[in-house]
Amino acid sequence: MRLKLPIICFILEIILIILFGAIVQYNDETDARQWHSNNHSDYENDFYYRYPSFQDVHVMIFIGFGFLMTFLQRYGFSSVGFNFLIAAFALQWATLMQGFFHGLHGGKIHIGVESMINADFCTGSVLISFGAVLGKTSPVQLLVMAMFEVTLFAVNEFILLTLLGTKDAGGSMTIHTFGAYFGLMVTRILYRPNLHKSQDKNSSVYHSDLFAMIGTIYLWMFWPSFNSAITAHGDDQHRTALNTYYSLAACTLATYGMSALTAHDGKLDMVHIQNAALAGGVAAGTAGEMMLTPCGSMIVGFLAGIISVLGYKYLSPILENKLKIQDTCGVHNLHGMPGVLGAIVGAVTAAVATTDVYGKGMDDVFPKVASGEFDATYQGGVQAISLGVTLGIALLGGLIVGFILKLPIFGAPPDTICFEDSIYWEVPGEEAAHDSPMTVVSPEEAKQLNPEAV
């Protein structure tokens, strides 16, 4: 790593910097001669609206995925250093690949708060990959699959919002299906036989646990941020986060109960908390601004959570032994499964909405269906098609990423050492052990060191 890491570091860095001072520019509520060409209160900047969901969504990626991920013994330094590493990368390139789909104007990308919400939901799908390899996977691999995988999130999102007109704000399908199948086919093509090799550090300590569970609780305090930060100002917005609110709300009890009742002596199992009980913020995320009522949203959360905490004790042993899937994180149970369920969700709210129940609101929520252009069962069908576009993309991508991935030149640890910080970190306590000379003496000096040695 000392070579290969600082390489791909300083070499993708450049780039995007050549790149930006190219083809990025401020928009016209960020550029000071653009916005004060305009008669309007300052006030009125996109800024004020967009920035606290910004700052909530930041949290997440930065605080609430990477200390999730600490469950793992001996790899705490990699889970927050990594994500660390991986989403600063991710955001800046997904400004690019975001930008060069949407937001071209005369040859330029346009940026301001807005864009940077939609870069961090960009970096969101592939942190969630991250979790399916973790420990597996060296920081070069990882920078690689970033840089494919904002790629191709950003060709899945432009079909879907721009070409078929889609309605996914929080990213059922666009963030968490797309991130979760992406990340367990990559893990599938790295499909590692003598895993068990390192199975002793697969797997939690107490504090390790307890600092997973500082992960999800920013994330559940933050979700309904999250899923509501692009909506529309107004109604839409705050829909969004009341609807995502009771969501998780009700995910939690039923977390709680499926844990408690699927365990063989009734305790409660801290994986199944630390993640089923974020799922009703996944499962919230398509038909989150619909008129999905307060009501739906808590059967929508209740249902994640139960099928999540199944996913994690019957699914995942299945996947893993069955079809060689070695999802680390489980990204099926809290991301994969309960972002179909949103996605289901969403078409079948957006089949029956109608203009008695949303009055001139359609035209925020389903725009196309207010002009005219087509009616809400046709709307309906393009949210279950978008679902089918997003898997094959995600399934296709991962499946031609994994191969690339698999290639030596990028320095994944051996089976023997998987989950373990020190192969990339130096750690206090261990490194002083390791780097202390050794002194090399014969047998005759050693007994007159220690006279009663054998």
Second form
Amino acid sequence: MRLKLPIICFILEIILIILFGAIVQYNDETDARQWHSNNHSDYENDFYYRYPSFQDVHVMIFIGFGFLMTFLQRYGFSSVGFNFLIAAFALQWATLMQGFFHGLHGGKIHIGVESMINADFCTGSVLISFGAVLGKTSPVQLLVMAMFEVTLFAVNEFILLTLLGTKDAGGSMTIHTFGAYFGLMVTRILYRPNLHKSQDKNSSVYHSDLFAMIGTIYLWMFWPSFNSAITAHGDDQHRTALNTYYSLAACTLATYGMSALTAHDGKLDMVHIQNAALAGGVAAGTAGEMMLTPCGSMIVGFLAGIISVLGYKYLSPILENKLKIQDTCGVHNLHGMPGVLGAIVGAVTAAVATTDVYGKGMDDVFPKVASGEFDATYQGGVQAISLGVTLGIALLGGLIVGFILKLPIFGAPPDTICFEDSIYWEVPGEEAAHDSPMTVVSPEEAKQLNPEAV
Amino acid sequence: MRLKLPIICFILEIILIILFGAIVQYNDETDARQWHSNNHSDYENDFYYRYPSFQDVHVMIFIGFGFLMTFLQRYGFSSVGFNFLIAAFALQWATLMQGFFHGLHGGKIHIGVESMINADFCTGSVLISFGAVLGKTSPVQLLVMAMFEVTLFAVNEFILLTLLGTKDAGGSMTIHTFGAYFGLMVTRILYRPNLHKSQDKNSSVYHSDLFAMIGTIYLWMFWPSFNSAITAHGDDQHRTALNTYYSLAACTLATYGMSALTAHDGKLDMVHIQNAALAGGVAAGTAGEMMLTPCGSMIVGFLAGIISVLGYKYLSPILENKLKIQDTCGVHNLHGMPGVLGAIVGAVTAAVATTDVYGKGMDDVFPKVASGEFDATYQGGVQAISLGVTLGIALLGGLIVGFILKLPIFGAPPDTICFEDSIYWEVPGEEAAHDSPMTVVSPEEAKQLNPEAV
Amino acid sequence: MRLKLPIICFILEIILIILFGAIVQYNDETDARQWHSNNHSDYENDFYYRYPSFQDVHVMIFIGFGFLMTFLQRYGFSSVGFNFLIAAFALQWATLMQGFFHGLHGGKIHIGVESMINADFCTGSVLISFGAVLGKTSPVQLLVMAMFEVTLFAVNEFILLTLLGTKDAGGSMTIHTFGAYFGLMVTRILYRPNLHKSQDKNSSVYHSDLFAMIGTIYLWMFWPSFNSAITAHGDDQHRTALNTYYSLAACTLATYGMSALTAHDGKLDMVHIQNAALAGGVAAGTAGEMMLTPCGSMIVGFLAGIISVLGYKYLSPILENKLKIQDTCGVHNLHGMPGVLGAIVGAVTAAVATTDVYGKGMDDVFPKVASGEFDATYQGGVQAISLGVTLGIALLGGLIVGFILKLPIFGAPPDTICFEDSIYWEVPGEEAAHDSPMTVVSPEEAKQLNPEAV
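Now that the form predicted on its own has been shown, please provide the structure of the form predicted in complex with a further copy of the same chain.
Entire complex below, previous chain first.
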């Protein structure tokens, strides 16, 4: 790794800098001349209406995803550290790819807070795939995966949002379904028959589960900001945040109930709490901005929690043993199935939209229905088709990228030292050098072991 | 727990979903039709003026309270995990209870960001009570307690804010005093004479104290947002945040000084730092929105810090030994006494309010004084009476709920395994499986090692 | 410490309360009478346009700096705890010092959210210096250092921003360069030839590095808010946040590349990741608000990351061995050199500013250039001079304050117990009292225990 990682980091960053220099500009709200050439109050700058949401999303990407994956006992440095590295790369690359597809202005990409949010969203999709291959890939492989996945994400997003006119503000399809099935296919291609040799490290310890809860809680708290970050201003952002808030709350009760019901002798399983409790946010990603009603949001969250726990308990073992899909974080249960559920809920909710319910607000939520280009049922159909398109691109893309990642040059870790930081990091010891009030062996234990000894 | 927890989770959530379906609607700012039927700019939506405060409060509820309680060496999963569960339930139930008492619109409860903040506030009160019984109650008991406490909270809040016309934006009375004394009475009723059998687990370890500091610091940082979250717009929110900021800063210096002064051989005690440093936020809960002046805020915070440390040092042992109140987190010192102090400060500050000081702003802070319905002295009296009402409802409610929680059906943990995660959670080991400077040897392995071997 | 710490805490806080009572008032946006005497909408209150940024900065100060320093294996309580104490003091003292220099209103200091941000900024500078002396100073010494440093910070800030007309919104000079070189000079004066006696504690353990990553990630995420917190409204805040976002992303790739390139057998070094990845934020502190362009920001961040890692790898050992500067956190690499780089970038960017690029926005970014008082080149010169002034005041101030801190009365810890919490804190054990699946026995201890026993 001495040379491979430095080379790819420097080459990628230098390419990014050159491309940014060539085609990226401030947009009208970040450019000093442009902003002041128009006649508006500084308070109308979109910064004030999107930036707080952006920062919440930013926390989910770097703290949420990063710490959620620290549950592994010996992979904390890599979980947070590689999450940090690939996210920092992906958000720059996503700015270019999305900017290119979202439309150029005289050959230039214009950026501001909204493009920053979209870049973070695209990054989130890459981090979901990272969860599927966690512990089994080198940082070089991850950067290569990110490069391809960001590109395919932008293509899929362009087809859905621009060509088809799909609505997916919170990304049940574009972010979660895409990221999950892309990652699952990649990990399938990278299948390791002898992974059991590292099995002892593929589990948590007490403190690592607490670190992971930091990630879980931050994802859970800020998900309302995530789903509402790029919806239309006014009631749309407000409603989306509210729907997501109740969907997550309902999902949490379902998760605890199902975990105690299914786990060994009725004890709660941290894996379920850390992951399934978030499924309600994923499932509200498409319909969250629609008139789903608080009750509808809660039903969606409740179902998502149940499906997710059942997935961890019964489906994951099948995927691993039968389909040879080694899904380290169980992204299929947290992002895959809940994402599909969210897409279906979105299609149904769109199909039943009426002017009676949306009034003039139809223009914000379903512009093509408001303009008469679509009727609601057609919009629902478009939503359903979009799910198929997303699954297709994700699976096909994952297939190709998976084989690319198999190239030996990218230096995958051997089966015997997966889920292990020390292969990539200078790792210090576990124990502090000090006389603590409690020696590692307590006086009592010592006495029992040998009175004379003490 | 295999059946009890799932049953109560599912029953409660299904009841919530049915009730939400029957009587909860979007308000004018979250409903697409309503919002667009009025003639205003999207930028006037209250989302932009309350949501950032809401998210700060949300972090205090789920990260702040959750991690503050992880100081126990073997109760981290339960501290964060049960905090998560009961908060997710309480915020849904609070939406109904508060919505009902805050006034229905044609038989319907209307919700938006302000109701979300109020729901989180009510949840905070439940989590304060949780701190008093921490480690000694099952999740089923906690959910039952939350159900009753939320209801009583809404009743007390209704009497104070609606019937009496009390001002208590930051909830020194409605949240902190109520939550603390309710919880203290509950733990009194649940008194365990043999709790000493779990005493070895009722303490912290080095890392658990660091996790707890995450909770402390987040509560401390976001308290200005907490106290200002639902005050009137403009100068009121601005002033409340500023007063709380200085109150907390002064409280912190008082806490460090008192901790070193009272603790064993002048060393600082983490219990004081983790808790007493927050008393300044509690004590500024009522008067924070008033013209308390920065200096006044600092005096309040300074006194709160001193009282709180003294409480931990001298009062808590008395409460436990004489009054049989086993207050795990010392909520009496962090929320009880500082809450009462805050109520008194609020009453005095209200009593001396003059138009000379408040100008037209009197309308926002003391509408009944501005309208001439009250004079300032009378407002002060109302504030004082409200403290009495709050204490009465909290203590009586805690008494009744305490006895309900004693019912064997709710499955309290035995005295010998309190403060212990393993009774409710699948708990992994403490040590990672790897070659650290210290190798890990299980008793079994140790047995296998013959003397020559070592 | 039994008496010294309490005495200084109480004396300082009482002085603060008296001074606040004498000369601090609410400003027009926090005073009920003033605000309502003017004719404007509550939504125009600056609270809504600065407070979210303030809270992000607040998190950086208390969580970011506090946890970044928890990397030491046995100094976590002190890192978070003393950071908490001196920050709580410094922000109050800074309110007075900055208020005094920023101009009095009829002999009074007027405060609001902007002064709160400035107070947090000044506090950040003190915490940078804290990083240089971390583990080698008593809390009493730290409070004394904070008192003097805040005062000198305010003087330097006054000379730059008010007298010279320098632009430094993100504080590359006023905060980072000043704090770093002040702290480096202090630690030079406090040089301990026998510090090696505590060397075994001057390192991290696995969990302490994960706690430190919490600090790193929060600083990284919120740096865009930090640099944009007090820039002009509208495009300026928006552009500053965007520039910082890309500068940090580029810096992160440079950091990972350089760390793998320079560290032992190509493994990543947590010290680099925790610190150097942040240099991009420091380096964008001055030019961030200018029309640096996204590409320019990325180049700056890229260079900052390279310089910072090289500093940790090659310069720090020289500073320690040759110049006797024991820089615990390597603030010279994270804040010192990147701060100087940021100042130079700012000077150059200012010197090439043209109306063609800035349009009417010139008025916000370079008011003196817009008004014709300066030409751009002159502004660039002023920026360069400001760097020299800052370095001079920081080094001279650090020299004097360093000697003051040497006074035995402030009770510095002995060389043998530096980097150790137990001298200031009641420290619990490392291990939980429970039957964990594995007890921990080191080979050495195992040897002592006789075989029959096990």
